[in-house]
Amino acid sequence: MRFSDFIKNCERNEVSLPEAILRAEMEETGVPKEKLKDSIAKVFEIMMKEVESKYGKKQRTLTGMTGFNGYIMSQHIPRMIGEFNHIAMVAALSMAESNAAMGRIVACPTAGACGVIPGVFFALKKVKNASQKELLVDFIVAGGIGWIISRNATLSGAEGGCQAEIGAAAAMAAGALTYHFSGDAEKCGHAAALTLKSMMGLVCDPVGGFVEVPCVKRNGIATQIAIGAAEMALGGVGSVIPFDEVVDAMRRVGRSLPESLRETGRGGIAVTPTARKIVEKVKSNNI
């Protein structure tokens, strides 16, 4: 299944991006499309409630690395972005902090990029009084693209690198976004190829191989990419290079990517002295 075929299914057969993503799934699980809608809901609830309750909250995640961002992004007056990205970078910051306490997250697609999807759907919800019936069709749209991904590449941080989680997460998030406003689906599309290119061959370089630096901010600074895109397809700037094939190089890039490069906590900054210090004090304090 690739996203071509998401859109030739709309135009054959005249409906909507979001039903052609439940057919395509019925089709692959067998599962009927009202239990698909009612698990769909349900997760869904699970993910907005986390981050209702999480938003900007002091936490105690592992390793104390993190768990203020989220607190100190909600009390900063913002100087150059609006009401909507603000919130979103402090949903994403609370809900990626969340997963480093060991808190109750839905992983969009991954744990480690589990901040991004929630932080676009709460701003939609806060600053445009989005629906629970709207959301819930943005997000059938975002678990598309993410199903595209998944199977065209890959949504693992070991075998593809970070692009592969948080370059996934804001691909679909920009998707979402761009249908909310829209009900576009091409736009979707290059809303989704134009974030997953800004952030090709992203390295995962898991300071000590805990879920925390770079991993949370790096949650917060991707729903800014993934608005950006989405304003931009709305606007009517196109992406050069169609999704599929932006999805087929990310795999090429992930697979020539080496191992210290992929979650293995062995390159990047993971090795840079600080995080060396850092690591060391981690270990010393669990002794």
Given for the second form:
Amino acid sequence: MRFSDFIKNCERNEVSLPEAILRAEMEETGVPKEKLKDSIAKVFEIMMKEVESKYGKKQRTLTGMTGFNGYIMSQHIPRMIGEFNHIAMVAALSMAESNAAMGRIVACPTAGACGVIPGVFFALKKVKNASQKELLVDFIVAGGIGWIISRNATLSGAEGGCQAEIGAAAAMAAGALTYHFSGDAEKCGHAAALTLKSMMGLVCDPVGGFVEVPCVKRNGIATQIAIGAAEMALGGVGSVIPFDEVVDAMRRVGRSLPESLRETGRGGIAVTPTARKIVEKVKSNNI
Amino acid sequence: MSLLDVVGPVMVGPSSSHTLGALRIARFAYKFIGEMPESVNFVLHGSFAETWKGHGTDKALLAGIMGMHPWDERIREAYIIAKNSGLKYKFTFEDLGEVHPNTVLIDAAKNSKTYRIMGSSIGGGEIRIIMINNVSCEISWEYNTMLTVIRDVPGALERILRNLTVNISNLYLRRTNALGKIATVIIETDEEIPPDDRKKISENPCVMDCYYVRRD
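Swap state to the form predicted together with the partner chain from the form predicted alone:
Okay, now the whole complex, with that chain kicking things off.
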């Protein structure tokens, strides 16, 4: 299954993108569409409830390397970005910190990248007054894009680096945002492609192997890339390379990443002098 | 991977391999024993041994052996809950040999019976139970799983299958003790194995032990 198959189904059957995604899933698993939609709605409700309760809160994470960034940014009055971007950023930081604090999260698409999607969805809700019903449809679009990445590349940092986790999350978010404002399936593909191209090759280099540095802040920043890419797609800027081909490229790039840059904590920023010092301290505190 | 796997699952962080997977291995052990054990020793191997506390692997294992669900926010307080419920627990570290880096051996005791279960967390929250009571196996827990210890005699398997009224997805039989003439049968099914089937199977004179772990 490719993204172009979704588009074909939309055209042939005159259905929306989320409808085409649900139908494709139903054909594969045999689970009735309504039942699937109910299960997705349950996950979605939990995600929105969690982001509402954790937004801008200080949290005690397992290692203490993060936990205060969502709070700090919520207190900051932005100098450049608007309310939409600001809320998405704070929400994403807060959810990623909740994950590091053993809070309840939705691993959409993974635990380490769990902040990006609730980030942009919370902004849609708070700033654009989007209804739960509209948002659920957008959420299915996000899921469909992640599904394509999981089928044709990977969503695992250990296999494909961070491009497969936060990169994929951002592509999913960009597609959902584009669908929310345009309902245009092709533009969703462009937004996802533009995002993934901007994050291609991103390595997974967690300090000490823990899901905190740089994961938490990367979640916050990825919302901004997703919003930027969606804005471009909405404005009519397309990706020269189609989304499916970008996903193929991402798979190849992931395979050529050395193991040290795939969630082992043995490359990238994880081996900088400061990171080493921090890890020593964390371990001596019996963490 | 289904659409629901992409947009989920709901879990307590921070890591699907080191937290969710660890919890699921211990929760399998809890289900296998049938209740919370009186005492448990978790033997951590490889990456589990290296980064356990920073990933909450310890709390996840404790929560799992007490039967908590992966999305239970009380996982954070697993130590306090374990203490209050009188569970004796211990964490030790050992090289368990040629196994996946994220592997744990669970030694538990309940009603003067001991249980020894080894499992690996293989990524994305997926697990493999690779040993039960010193018998090696490979259980994904994506099915309903029945494990029977049987006498290694002709016709024993046939007598078990005769009492099964649901379709079998996977079936393994392995001689585990040639001297004692003991074999182990693992049956995985999509459908729930009815209590009546299980009763008949466990009453079979060839069957020494019968355990059933429902898919989560």
